[in-house]
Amino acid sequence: MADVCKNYIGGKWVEAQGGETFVSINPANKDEAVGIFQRSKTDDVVAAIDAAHAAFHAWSRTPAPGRAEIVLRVGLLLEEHKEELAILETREMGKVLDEGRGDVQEGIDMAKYIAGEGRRLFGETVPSELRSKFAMMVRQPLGVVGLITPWNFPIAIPTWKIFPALVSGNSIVFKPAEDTPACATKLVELLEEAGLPGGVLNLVTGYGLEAGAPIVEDERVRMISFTGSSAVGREIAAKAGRTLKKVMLELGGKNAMIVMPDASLDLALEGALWGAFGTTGQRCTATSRIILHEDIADEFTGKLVEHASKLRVGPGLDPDNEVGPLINEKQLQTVDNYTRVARQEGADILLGGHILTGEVYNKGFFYAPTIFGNVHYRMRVAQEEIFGPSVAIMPVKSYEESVQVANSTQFGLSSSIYTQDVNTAFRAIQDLDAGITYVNAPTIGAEIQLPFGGVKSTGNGHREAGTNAVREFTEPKAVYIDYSGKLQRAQLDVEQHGA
C-alpha cells in the first residue's frame, strides 16, 4: 500500500483539517500509486500562511549568508539523493530516467548558484546632490510569498522559486501541482534536514481551486510566483491585482525552430528530435513548430519522419526508452484532440497521430510521436500550445518569412535558428520576438545563470533564474543619511554651479 504523506506547516507534518486525501499515480502504469496526499483546502492554507507570517520576522533578520548556507546544504543533499529523486520523478511524472537526473541537477545547480547570492545581495550607492548626505539603495524581502509550481519539472522549478525566495529572506507557502506531490514532499524533507527553521517554508498539497486560490486571495501573501498555463496565469493576475500583490508569471509557449538552407541539417535534425519529443513535448520551451526554408524542406522533413519513427516510447524507468508517457488521461485526450483538429484544418499527418495501445502501453498514457505537415501559420496547431509529442512543419520562402511566421503567435518564450551565416544569426537574435533565442541549438536547454521567461502571453515581464531571481524576490528601498546637522531640502537647497 502506498505511503500517506502529510502537509508541512509550522515545522510539523500534519494532516489536512478536512481529513480528505488524493492519490498520485504513475502515468506509465495507472494501477501503481506513488503516494497518498492531503487534499488541502482554505483552512489548511490559512494555517500555512499563519505559520509563514509568524516565522518571517526572525528569518528576514537572519543574515543573508546564513540563509544561503542552508540552501547550499540542500543542494548537497540533492546531490546525495540524486538517483533516488530521479527515480521518484520518473515514477510520478513519467519522463525518462536520464531526464529525471537532469531535472534534479538543475536543482543542484540552482542551490549552488543562489547560495553565492547570499553574499551578493547587491544594492546601489549613488552620489547625493547635497553636501554631507549619503544616498543608497538596499534590497529587502517581500514577506510571505506563495509559490505555485507545475508538474513537468517537479524538482527543478520549485528550486528555481524556493531557493532565491529563501536567500532573499522571505517565508513561503508552497503548493505543488497535484500530479507531482511526492517530488515536492521529498524536496521539503531535504529542506527540513538541512536545518530550515519551522514555518519558513510550508507545504500544502491539493488542487488549484481548493488550495491554490486561497493563497492568491490572502492579503498577507505579498507575492505569487506561478508557472503554468496562460489561462490560469491571467486568472491569478486578475485576483492578485485586487490586493496589489506582486505577481511573477511563467506561462505557455509555442516555440519555433528555423532551419536555413546553409544549416548543418544533421545537427538541426538532432535538435528537432530532442526539442520536439524530449520530455514527451511537455515543456513550455518544447519545439512545437519547425520552420523550414523551402530549399531544404522536403529533405529535412523526410529525415525527421524517418528518425522520429524510430524513437522508442515506453515507461521511463526502462533505459532503452527515449519518450515516456503523458502526465494523465486528460492530457492524453487533449493531445489526441489536437490531431483531430489538425486533420479538420487540412494538415497532413506525416507520423503518429494516435494513442498507443498494446501490452506495454495499455496501463499508461502513451501517445505516438506526431508530425503535422502542410501547416499554415493560422491553423490552431500552429497557434495553440499542445504540450505533447506533436510538432508542426511549416515551409517558408525566405528568412524574412521565417521570422514573420515565428513571431505570429501570442506566445514569446523560446526561439531557435540553425544557420552557418553569422549575419543571419545576429539578425535572428534581434528579430525573433522571444525571451530566449538559441543559435544552432533547439528551443530547450536553459541554464540557471541566465534569466528565464518570455514576452507577450508567455509572462508578465518578470524573469526567473540568473541575477534576476533575487531581484524578483526583493523590494528596493531608497535610504538617505544626512550628516550635515541641519535641514537640507532636496531640489531647493542644491548649490548652483555655473559653467
Given for the second form:
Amino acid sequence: MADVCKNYIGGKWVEAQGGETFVSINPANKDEAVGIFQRSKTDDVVAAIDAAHAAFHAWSRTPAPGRAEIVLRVGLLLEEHKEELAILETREMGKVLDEGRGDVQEGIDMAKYIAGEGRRLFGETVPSELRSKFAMMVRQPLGVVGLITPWNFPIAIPTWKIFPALVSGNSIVFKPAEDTPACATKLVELLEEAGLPGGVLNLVTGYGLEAGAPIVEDERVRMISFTGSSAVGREIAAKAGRTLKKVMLELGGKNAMIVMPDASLDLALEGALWGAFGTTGQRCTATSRIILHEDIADEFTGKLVEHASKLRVGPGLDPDNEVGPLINEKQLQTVDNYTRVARQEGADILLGGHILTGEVYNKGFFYAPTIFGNVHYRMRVAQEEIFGPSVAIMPVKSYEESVQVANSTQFGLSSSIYTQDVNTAFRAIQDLDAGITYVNAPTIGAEIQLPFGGVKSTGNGHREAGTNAVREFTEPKAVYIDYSGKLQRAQLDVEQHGA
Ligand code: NAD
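Form predicted alone done, so how does the form predicted together with nicotinamide-adenine-dinucleotide look?
Below is the whole assembly, all chains and molecules, this chain first.
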C-alpha cells in the first residue's frame, strides 16, 4: 500500500477538507502506485491562500539575504538527496534515471544561482532633475503568488518558480501537476527542513479545474506563474484578467532544428537523436521538426532512421534504456492519434508509428520512436505540439526557405541551426522567431542563468530564470527623497542651461 501524502498549509501537513484522494502511478508500470494524494478543492485552496496571506508580512520584512539563506539550504538538501529524488522522479514521471538526475541538478543550480540574488536584488539610482533630491527604484515583493506547474520537469520547473519567488519576498500557493505530486511533496518537505517559516509556502495537490482554477480566481493572489499547455494558459490569462493579476505564462513549443549542407552531419545527427527522443519528446523545447537542406536531406534522414531504430526503449530505472514511457494513457493515445493524422495528410512513416507491446511494454505507456518523412509545413504534424517521441522531417531548398518553415508555426520557444559558416549562424540568430536559438546544438539544454521562455503563442512576454527571475517576482517602486527643505516642482522648477 502506497503512502498517503498530505497538503502543506500554514506549516502543517493536513488532509483535504472533502476527504477525497487520488493515486499517482508509475507510467512504466501502471500497477505500481507511487503515492496517494489529497484531492484538494476550493476550500483547501482558500485555506492555503489565507495562510500565505497571513505569513506574507513577516516574510516580506525578513532581509532578502536571510530569505536567500533558506533557499541555499534547500539547494544543499537537494544535493544530498539527489539520487533518491532522481529515482522518485523516474518512478513517477518516467524519464530515464540519468535525466531524472539532470532535473534535480537544475533545481540545485537554480538554488545556488538565485540565492546570490538575496544580496543583489538590484534596484536603480538615477539623477534627479532638481537639486538636493535623490531618485531611486527599489524592488518590492508582490504578495501572495500562485504557482501552477506541469509534470515533465517535476522538480526543476517548481524550483524555477518557488526559489526566485521566495528570495523576492513573496508567499506562495503551489499547485503541482496531478501526475507528479510525489516529487512536489518531497521538494516541499525539503523546504520545511531548510527552515522555511510556516505559511510562506503552501502546497495543495489535485486536479487543474478543482485545485488550480480557484487560485487563479482569488483576488488576494497577485500573480500566477504557470507552465503548461497553451489551451490552459489562455484560459488562465482570461480568468486572471478579471482580478487584474500579473500572469506569467510558459506554454507549448514546436521547435525546429535546421541542418545546412556545411554542417558536421555526425554532430547534427547526435543532436537530433537527443533533441527529438530525449525525455521521450516530452519537453516543451523538444526537437519536433528537423528542417534539412536538400543537399544532405536523404543522407541525413537515412542515418537518423538507422540510429533511432536502435534506441533502447523501456523503464527508466534500467540504465540500459535511453527512452522511457509517456506520462499517461491519454498522452499515449494523443501521440498515436498524431501518427494517424500524419498518414491521412500524406506523410511517410519512416520509423515507428505505433504503441509498443510485449511483456514489459504492456505494463506502461510505451511508444516507438517515430519519424515522419515528406512533411509539408502546413500539415498538422508540422504545426501542432505532439509531446511525444515523434519528429517531422522537412526538406527545403535554401537557407531562406528553412527560416520561413521554422517560423511558420504559432509557437516560438526554441530553435537550432547546424552550420560551420559563422555568417549563416549569425543570420539565423537574427532570423529565427524564438525565445532561444542554439548554434550547433539541438533545441534542448537550457541553463538556468539565462532567461527562459518564448515568443508568439509560447507565452505572454515574460521570462523565467536568469536575471529576469527576480524582476518577474517583484514590483519596482520609484522613490524620491527631497532634502532641499522647500517645495520643488518637477518639470516646473528645472534649471535650464545652454542655448
Ligand atoms: P496542462 O496545461 O494540462 O497542466 C499544467 C498544470 O495546470 C497542471 O498542474 C494542471 O493541473 C493545471 N491546470 C489544468 N487546467 C487548469 C485550469 N483550468 N486552471 C488552473 N490550472 C489548471 O499541461 P501539462 O500536460 O501538465 O504539461 C504539458 C504542457 O506544458 C505542454 O504543452 C508543454 O509544452 C508545456 N510546457 C511548457 C514549458 C515552457 O516553459 N514553455 C515547460 C514545460 C512544459
